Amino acid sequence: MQFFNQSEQLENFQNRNKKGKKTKMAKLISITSGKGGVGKSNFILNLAIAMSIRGKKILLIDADMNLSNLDILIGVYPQFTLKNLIDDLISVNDLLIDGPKGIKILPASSGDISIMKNTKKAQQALIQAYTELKPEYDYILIDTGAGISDYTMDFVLSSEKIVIITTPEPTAITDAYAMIKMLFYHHKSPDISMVINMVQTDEEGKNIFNKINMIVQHFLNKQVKHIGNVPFDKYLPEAVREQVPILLKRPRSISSANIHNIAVSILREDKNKE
């Protein structure tokens, strides 16, 4: 598998700005799964309205070229595609629309035949947007497409921190062990955390993440990180409908509770680490 030279142009960037040390720079997390269905989109919209809430200035990238749908599932229909950057049309600001409690999305282009025939062309834009936005936030969350396809797995190991999305369906955990497998066959050490999403209990959850780390640590002689399970919330159905967050939607219920200790988390280990 060859990988786009993603990484090295990140490097390159940061190693740019390291001589201007008061330059903020944000911390980018790659949000990804092994299959799709597991509710990897609105996990991640979620959590960014979280982080935001707490004071967090947060970017959140549509990377999904295939069925990109940030912009939906909350009502807004962008002027402009990615497309447009490609073509020169637009700055990146251009592109940015206003998501809810402050947070920014960069959205993609869903089922634009142009740029999956050309994927290529299409990371080296977005490379290119979230370097030049990278100082102006705090953090950048990537809503990867799913599975382990060059694209996928370039944004994602360019990533400082990994969360990976599974499922207590043996479909979605059988492939997110393989995203693991493979993260760790191209990364020596990366940061990877879990989130058991559409759990029926807290005890499920931190069963079949157990039953992971068990078999990571077995064959691959690693770890992952645990850091919270998202319950199946009925109303959910309903806030994609009406095209609101459901911890906006839904601010009480134990979903929406479950997502702020997971950002909760995030940022306390971030500082922990400072």
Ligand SMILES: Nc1ncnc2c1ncn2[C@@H]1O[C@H](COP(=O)(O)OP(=O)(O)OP(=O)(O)O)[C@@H](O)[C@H]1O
Second form
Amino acid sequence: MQFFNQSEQLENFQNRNKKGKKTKMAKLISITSGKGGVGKSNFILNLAIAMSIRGKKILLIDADMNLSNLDILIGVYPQFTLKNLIDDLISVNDLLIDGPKGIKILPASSGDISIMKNTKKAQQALIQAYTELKPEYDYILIDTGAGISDYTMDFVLSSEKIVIITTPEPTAITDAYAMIKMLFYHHKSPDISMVINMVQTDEEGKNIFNKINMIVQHFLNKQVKHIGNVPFDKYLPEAVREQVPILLKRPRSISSANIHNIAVSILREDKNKE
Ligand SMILES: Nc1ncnc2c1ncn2[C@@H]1O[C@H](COP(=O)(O)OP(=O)(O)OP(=O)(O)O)[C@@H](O)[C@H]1O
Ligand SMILES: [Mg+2]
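Now show me the form predicted in complex with the ligand, since the one above was the form predicted on its own.
Next comes the full complex, and the chain you just saw is listed first.
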């Protein structure tokens, strides 16, 4: 219940300025998964770059409180953390780091015990940061980490789009379904899109999506969407080691092409809604 009230509050924040007038605000997209380690952070980082290349102003929020690492993926070390914002030592804009191709990243406070102990305060700081920044961006993408914590639940529930990532592993698929079920429990009609990561073939990705969607239809009487697959790419671990996003390291690879296609389809879908 608490989630509903807060996510309604977030929606209001999203649509109205201080004078109560409707304003154009960033669209919120949450990226999450059931199981950890399925490729969320790499996917969201490269998706952000692909959207930015297409002229959109992108803010990427690392909201994985336990194992944040978007900054590490680009080899930048943040000067400040959410903790500094909570302590009123800095402004929201001081927190942001410059990512590739003009994207901005709001880093998390990985492993900061005081933040992890006081989720409520961290959540308020995140809402404050989000509220201040949303008029300046076209899209805000949130990496929620695996599973959804109280810390990110309101953001996920008030997102225009929720992207759930899974790999072909049965454990990841089962956990993705558990996540979908939980989202339908908390939200009447979440817009859920699936990405199947580390596939051997596109066919494999399609089959896995169909299997998940059939279970969702059968047990929940609902539907989820498929926005694409990303193949297993042997250069991706290398890109992570070199701290260069795959889209920049190997722009012509199939994985980069697929991420570009997913960016295009998200932007196209939004354009059609306007
Ligand atoms: N398409 C891919 N092909 C090959 N390896 C991949 C692919 N996607 C991700 N990986 C590898 O999987 C590992 C985990 O990726 P990543 O950190 O993006 O996952 P995550 O879901 O964000 O993990 P966590 O739940 O811990 O936050 C990385 O080492 C990365 O190299
Ligand atoms: Mg991650």
